[in-house]
Amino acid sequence: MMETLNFGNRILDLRRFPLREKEPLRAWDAADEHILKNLLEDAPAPGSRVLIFNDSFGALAVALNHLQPQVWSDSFLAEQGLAHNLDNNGWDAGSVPFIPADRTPSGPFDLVLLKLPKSLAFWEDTLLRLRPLLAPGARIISGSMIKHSPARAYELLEDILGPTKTSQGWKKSRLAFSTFEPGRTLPENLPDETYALDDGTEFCSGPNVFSRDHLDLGTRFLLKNIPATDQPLQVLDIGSGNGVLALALAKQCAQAKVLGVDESYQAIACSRQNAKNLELGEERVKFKIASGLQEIPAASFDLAICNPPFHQAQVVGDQIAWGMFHQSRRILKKGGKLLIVGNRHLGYHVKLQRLFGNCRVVDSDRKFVVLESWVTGLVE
């Protein structure tokens, strides 16, 4: 969808990431527009230091580029979207500093714009880490779509930052205005959560890591079906999260070299810590921040494993999974296999059959199915 965002006297051409032809969704939502509308009516003071959190594809940062904001986010897709949309609208792609969520920006900030993330644990951790970065009298504006705004999100603003008032709804979005109240005694951040596998192996997960406090059922089911072999496999874990699949496979396949990729900075940081705790060695297991497999050479892996997501933030759909399947076929050697788990109702077998020309059921239960496809010839 080719749509433009109007802000003041500027017309901004913005794109979602990953880039897709005939994209049906916009790169911003009404909550972004609501925040910008508020700032047009009540402009920040000259020289204000501005921090923007969870700006999905850079809509706020591009519109407010003249304020020289910093962007704080856990998403490599957001980082790519920010750079692309800055360049696409005539600014240097690196003109807005991007701070990954596993690091902390350098304050103090006079104006903070927050977009509510899907994870309340990530929200709570962010607010705790934000407190020391706020200047006295800092202006704090949070925005979200009403249907994605649990009451607990506003309670956390009150409990951590200070008194908070909400706006009336506008285009199904709502803003919250918080007054920073210094002097409260609060922790610096949320601690990582830890859980153990059946064999006692422990894994830690940060606040924005998928299924942070327990092993999700899909991953548990896939773990039962990963290979155990002495062959020197080259293995790729796509969307590796805290690294549980990649590390379990590395333990079971003593000669394998495993690469995990994920677009969450916190996930990559946690997976590297888990690998260090298990003493598996960087020469055998590596983790890399990535939003896709474009930088991985073709026909370079024997096995790809994946528990694909069926949502991007609050947007539900199979576009991310479909992209993973497409890219995995390119990076697999002839005879290389893709092993995935998914909810039965998602019908991934139809897509895999269409893409690979084959698909077999490895295992299934009432909720999940493990599927395998393999490359039979050169990828066109």
Ligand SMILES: C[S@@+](CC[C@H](N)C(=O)[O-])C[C@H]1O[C@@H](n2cnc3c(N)ncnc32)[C@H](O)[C@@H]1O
The other form holds:
Amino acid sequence: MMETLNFGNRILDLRRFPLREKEPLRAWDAADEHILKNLLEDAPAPGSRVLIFNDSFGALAVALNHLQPQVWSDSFLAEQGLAHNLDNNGWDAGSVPFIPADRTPSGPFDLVLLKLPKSLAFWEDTLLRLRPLLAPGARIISGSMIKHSPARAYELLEDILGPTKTSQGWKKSRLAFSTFEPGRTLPENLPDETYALDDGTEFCSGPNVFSRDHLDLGTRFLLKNIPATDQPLQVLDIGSGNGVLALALAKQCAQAKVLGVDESYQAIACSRQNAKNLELGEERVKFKIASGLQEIPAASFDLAICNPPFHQAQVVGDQIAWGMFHQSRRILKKGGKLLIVGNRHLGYHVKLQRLFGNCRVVDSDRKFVVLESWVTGLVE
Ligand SMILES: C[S@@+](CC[C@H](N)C(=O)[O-])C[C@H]1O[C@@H](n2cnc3c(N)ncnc32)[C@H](O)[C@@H]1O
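Next up, the form predicted together with the named molecule in place of the form predicted alone?
Entire complex below, previous chain first.
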């Protein structure tokens, strides 16, 4: 979408990531505009150290580049969007430091701008980790779209940071202004959660990791259908989360080499920890931050497995899943297979049939279906 964001006397050209032709969605929302409007009305003190949390595609950081902000986020897509949008608007792509959410920035910060993430656990963890980073009297502004703002998110601001006032709604968004109260006794962060498979294998997950405290039902259904073989398969787990599928497969296929990719830094950190706990070394299983499969050589895998995402942040849709299926065709060898799980109603079989020219139902129950497609010829 070719809309531009106006900030003061600047016009910013911003894109979402992954880049798509004819993108129907904007790279920012009204909550970003609301935050920027507030900063125009009440300019930050000169020399303020600025931290921006969960900036979707860099809209805030690009607009506020003159304040030399730092961005803290769990998303590799956000990191790529930030670099692209800085460059696209005449700044050096690396001019805003990006701190992944499995690490902590160095404070103190005088101005903190927070965009509410989808996961309340991630929100709680971030607020706890933020406390030691705040300068005395720090200005803390949280922004979100009202329809994505549960009451609990504001309670957490009160409980963790201090007294919080909310603004009037503006273009269906709301801001919250918190006054930091030092001296409260609170944990440093939210501990990881752990669940076990039926065979007792344990998996831990950080606050922003998919299905962190229980085995997802779709994952459970796909686990029932992954191969157990002595063949030396090269396997790719697309959107590997805490690594449960990749690691379970590596455990039951002793000769397989498995790569898991995910766009969440916390997911990659947890999956590496889970591999270590299971004593599966890097020669068997690797995990890599990636926003898709662009960097993976063509025709290099025998099998790709995927429990696809059905949203990107708060935006629900199957475009990410569709992109994953599409890209998997290129990285599979001739005869290589894509094995996926999905809710029956999503109709993934239609897409797979169109992409691969074939699609087989491997298993199904009332809610889920496991589908398999295979590469019959060279992919252009
Ligand atoms: C439904 S979860 C599945 C996680 C794990 N495989 C499981 O079954 O528990 C989908 C995963 O895809 C990841 N993801 C979303 N968009 C992605 C992208 N563009 N590239 C790579 N991973 C992505 C999410 O972070 C999430 O961990």
